[in-house]
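Okay, so here's just one chain, in structure tokens, the form predicted alone.
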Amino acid sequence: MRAYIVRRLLLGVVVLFGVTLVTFFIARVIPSDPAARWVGGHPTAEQIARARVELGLDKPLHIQYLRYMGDLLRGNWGTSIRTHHPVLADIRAFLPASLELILSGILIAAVLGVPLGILSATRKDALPDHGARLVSIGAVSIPTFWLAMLLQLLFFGYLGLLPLGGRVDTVVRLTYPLQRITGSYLVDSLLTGNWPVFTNALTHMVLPALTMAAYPLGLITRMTRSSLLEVMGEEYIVVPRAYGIPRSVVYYRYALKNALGPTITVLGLTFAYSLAETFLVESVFNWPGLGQYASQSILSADYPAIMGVTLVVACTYVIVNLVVDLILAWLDPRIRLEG
């Protein structure tokens, strides 16, 4: 186990090195002038020239890359051209909002998707199976931005039950100041006992979390169904049923545990994927997270910020893949951690 973890971490370092190399050189060929954006509106040629020297853009690309890697290893991720703040500080400010949204969506998807998949598998070709498959196909097929606007139109426009966007109402934020601990409004308000902010933030969370949950809900439902159907045909499942052991015991004690492997893999990969794909949901709901920060950085050709976000997503993929493999090995001892 220890040797396996070391090998995977070393492989992750190689992957991250490749990500920095590719992202660095792609960011430099974008048809834009970062030096002009750094100076601001209506810059003079002299100001742009000074900015190029200040940003190190006057050096050859390989020298710029070596400097970037040296700063990266020292914990300096560069300075955002758009905000003029350290990229790492910006990521720390925007990442908690995205994590709060993604984890809420994944939790909803898992709580609803796994039971739907079990119901679909245990009632194969019956009405519940058709209904669950219809829900899963619809959840995967609906465009995210369209679902977000549809939920806004229904719950805010017609019913008036939930807020349109944002993380918390301005009046609530000013009346009940929230002490920042983790950056998550729900967690920080719980830790500090700030119940007005907690309830208000929870209502703001419902619509974007449901939107984030739609795609993983469809994947989890279909994966749970197909995996459980495959396991239910194995001899160690058929024989206990032939001996008269109750179906619920066979399904939930033996079959489900071995069928959850692909579902856990999908959950992990969906979490990492959502971290890079939240910009649509965050844009529609005006959610100040990492996705919105990344989209604004791309529009501004802010290459230090783009590279910082890309590196965070790559690290997330590496860590999530390792964690998923370890969980699968714990759930199923037949799996040998090799390679």
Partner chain sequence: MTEEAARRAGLGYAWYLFRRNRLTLAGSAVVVLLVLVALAAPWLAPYPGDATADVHPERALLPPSREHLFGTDELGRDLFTRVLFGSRISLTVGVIAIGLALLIGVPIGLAAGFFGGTVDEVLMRVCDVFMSFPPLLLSVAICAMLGPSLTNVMISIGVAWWPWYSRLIRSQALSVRERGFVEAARAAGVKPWVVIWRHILPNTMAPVVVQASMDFGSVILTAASLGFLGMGAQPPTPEWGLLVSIGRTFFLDQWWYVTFPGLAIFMAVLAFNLVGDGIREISDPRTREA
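Shown: the form predicted alone; wanted: the form predicted together with the partner chain:
Below you will find a single chain and nothing else.
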């Protein structure tokens, strides 16, 4: 097990290193004039010259990369053109809101998707299976930004049941100030017993979380179905069935346990996808998270901010994958023994 962990960690470091190489290339090598991009707006010749020295663009590429790495490691990720704050500080401020949204979405997706996948696999080629397949394929096919607006149109425009966007109403926020502990409004208001904020934040959460749940729901349903179907033919499922042990016991006790591995892998994968989805969803719901920060940065050509978010999301993905692999190795001895 230890050898496996060490090998996996080393590989993770190599990939992280590669990720910085890619972002370095996108930020400094692809653009025809990276210095002008970095300054933003309509820079004067003097500003460009200064940026060129600052970014080390007069030096050879490998020296430039070493400086880029050094800056990243020291926490100097550049200054946002739009907000004039250090990019890293901005990311730290906006990330919790996004994480709250992503985790809620994945939670909804898992709660709905696993049973739907089981239903689909146990009633293969019957009506429930076709229904579940349509739902799972539909969920990964629907443009999330469009789904977001349809939900707004229905629940805000026509029914008037839920708020249009934002995390909490301004009135509520001002009347019941929330102490920041984790950065998640739901968790913080629960911890401090701030009920007005909790209920208000919850109503704001419903539509964005449902939108975010669509893509993971599709993947989880499909993965649960296919891995269950694969397990169904195994002897440890066929034999108890032949002995007359009830279906439900066999499916839930024996089959599901062995089929969940791929589903956990997909959960890790959807986390990264969801991070990118926030670019689309948060701007529609005016949700002040990393995605809205990114999409506004895109509109105002705020390159340091865009590259900062890209780097954070890619690193998060590598780390989540690493954690998922370690969990799987811990759950399934076959993996760690093979490696």
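Note that the structure is a prediction, hence the values are computed from the model and not measured. Each form is matched to the other, and the largest set of C-alpha atoms that superpose within 1.5 Å is called the rigid core. Positions refer to the first chain, counted from 1.
With a cut-off of 2 Å and the rigid core superposed, Gly56 has a Cα displacement that reaches or exceeds the cut-off between these two forms. Once both forms are fitted on their rigid core, the CA atom of Thr316 lies less than 2 Å apart between these two forms. After superposing the rigid core, the C-alpha of Tyr303 moves by 2 Å or more between these two forms.
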